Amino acid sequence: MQIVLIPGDGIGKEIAESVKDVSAALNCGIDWLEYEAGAEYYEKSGKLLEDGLLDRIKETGLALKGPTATPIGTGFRSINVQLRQTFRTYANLRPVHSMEGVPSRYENVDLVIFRENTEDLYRGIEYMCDSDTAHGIKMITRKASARIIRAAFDYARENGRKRVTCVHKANIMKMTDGLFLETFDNIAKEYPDIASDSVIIDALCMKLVTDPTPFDVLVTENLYGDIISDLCAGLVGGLGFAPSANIGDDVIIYEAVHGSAPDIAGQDKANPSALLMAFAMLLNDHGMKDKAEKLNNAIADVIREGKTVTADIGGNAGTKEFTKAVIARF
């Protein structure tokens, strides 16, 4: 199996090495096709993406991506946004669950976020009306709304989830969010085996930080999904344990959603868990569920034991040492 690997910026190269070591130890038979992208690549080449990267993702249909930074200055679009729009990866899937050994305020959190990835304010349709007034357009379509909502219900049905909750602000944005909520209510009728309800975005945030455990599957628009994804990561210990998948009809891009952490880059200090967990998602989705389970269990065992963990969760192990400890659990 050929998979495109984009290490990215900062700590990306170190955690990408962890993935390659784990892949070899699990005998996954993966041929990694490595390409550069990000701010560091731009500084040396004048390009954000290495030539051939987009074509190779299109050919393979699969990519695993580390953190990428965007050069400071006008005229640069986020690489994540470019990839999502190029390959129409309409669904951002973010599982969030508690892990024993990771300091957090809550236990037994186990929820999944489905974020619409292609429209809303993130379409970038904005302009200056005059020198003192900027205008951004929030675009919501029935087609895109239905696609992400069905994806959430299908996931719930296939994975034994009990409830799907629509997150919106239809009390204020009656046309845009109203359309999203109306579409949700209509589609929910097609899934009588799955409970459904809705919640206003600000009320959801309050409920999540008060007690996140009742929530199961959340489905929402692009901007809200971006915000609550990071909020929910904070409930279980931070972005170091936040894998995700950007899903389209023909391409899936798995990634760690944390930043490039340039302050510790090259120092063997990074926690590779998020990218390893994203790799486990990839394995699970592509015929290697046993290897995905073995990897997830190994990560959980090492973190639970607490003897060989990185500084972000209270240990003093380096990236390589943590990776070796995970592999030893196999």
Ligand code: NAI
Contents of the next structure:
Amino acid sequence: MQIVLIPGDGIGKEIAESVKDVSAALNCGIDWLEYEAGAEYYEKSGKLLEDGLLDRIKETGLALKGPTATPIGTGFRSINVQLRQTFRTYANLRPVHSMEGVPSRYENVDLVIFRENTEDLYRGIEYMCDSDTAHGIKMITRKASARIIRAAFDYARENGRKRVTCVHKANIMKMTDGLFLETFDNIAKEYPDIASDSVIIDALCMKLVTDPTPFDVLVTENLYGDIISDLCAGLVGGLGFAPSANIGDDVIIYEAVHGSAPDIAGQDKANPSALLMAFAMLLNDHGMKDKAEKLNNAIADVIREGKTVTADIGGNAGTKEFTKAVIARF
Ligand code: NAI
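If the structure you just shared is the form predicted alone, then what does the corresponding form predicted in complex with the ligand look like?
Below is the entire complex, every chain and molecule, led by the chain shown above.
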């Protein structure tokens, strides 16, 4: 199987090495097509993406992506946004679950967030009315709402989940969020086997930090989804353990949620777990469930044991040593 690998910036190369080592040790039979992209590549080449990268993703339909840096206040366009728009990856799927050995506030959290990835305020339709007033347009369409809501219900059905909760603010944004909620209520009727309910975004935040354990599948618009995804990652020990998948009809891009961590780049200090868990999601979705389980169990074992873990969770192992410990568990 051919998969495009984009190591990206900062710690990206180190954690991508970890994935390649694990993939070889698991005999996944993957032919990695490695491409450069990001701020470091831009500095040396004047281009954000290496030639051929987009074509290869189109051909294979699959990519695993490390973090890419987006300097604030420059004309530099986010590579993540560019990839999402090019391949219309409309659903961002983020599983969030507690891991024994990872210091966190809660145990037994096991929820999944479906974030709409293509519209809302993130369409970037903004303009200056005058020098002191800026407008941003929130765009919500029935088509994109229905697509993400169906994706959430289908996922719930296929993965033995019991409940899908719609997150919104329709009490204030009656047209935009009202449309999203109305679409949700209509589609929920097509899935009588899955329970459904809805919650206002501010109330959800309060409930999540008080007790996140009752939540199952959450489906929401782009901006709310962006914020609650990071909030939920924080509830179970941070971004070092947060994988995600950007899903379109023809392409899926798996990635670690965290950034390029420039403060520890090149020092063999990065925790590769999030990218390894994103790789496990890829294996699980593409006919290698047993290998995905093996990898997830190995990561969980090493972390539970706590002897060979990276500094972000209180250990003193390097990226390479952690990876070796995971491989030793196979
Ligand atoms: P960041 O996630 O890179 O770092 C925040 C903190 O978490 C830092 O202290 C870092 O050392 C630590 N950290 C992150 N990942 C880690 C890992 N795997 N192991 C151990 N420690 C880890 O966020 P920051 O500093 O806001 O962003 C840095 C750059 O990354 C920016 O240019 C930003 O645009 C980019 N970024 C890219 C993303 C992507 O490509 N998906 C997502 C988020 C940020």
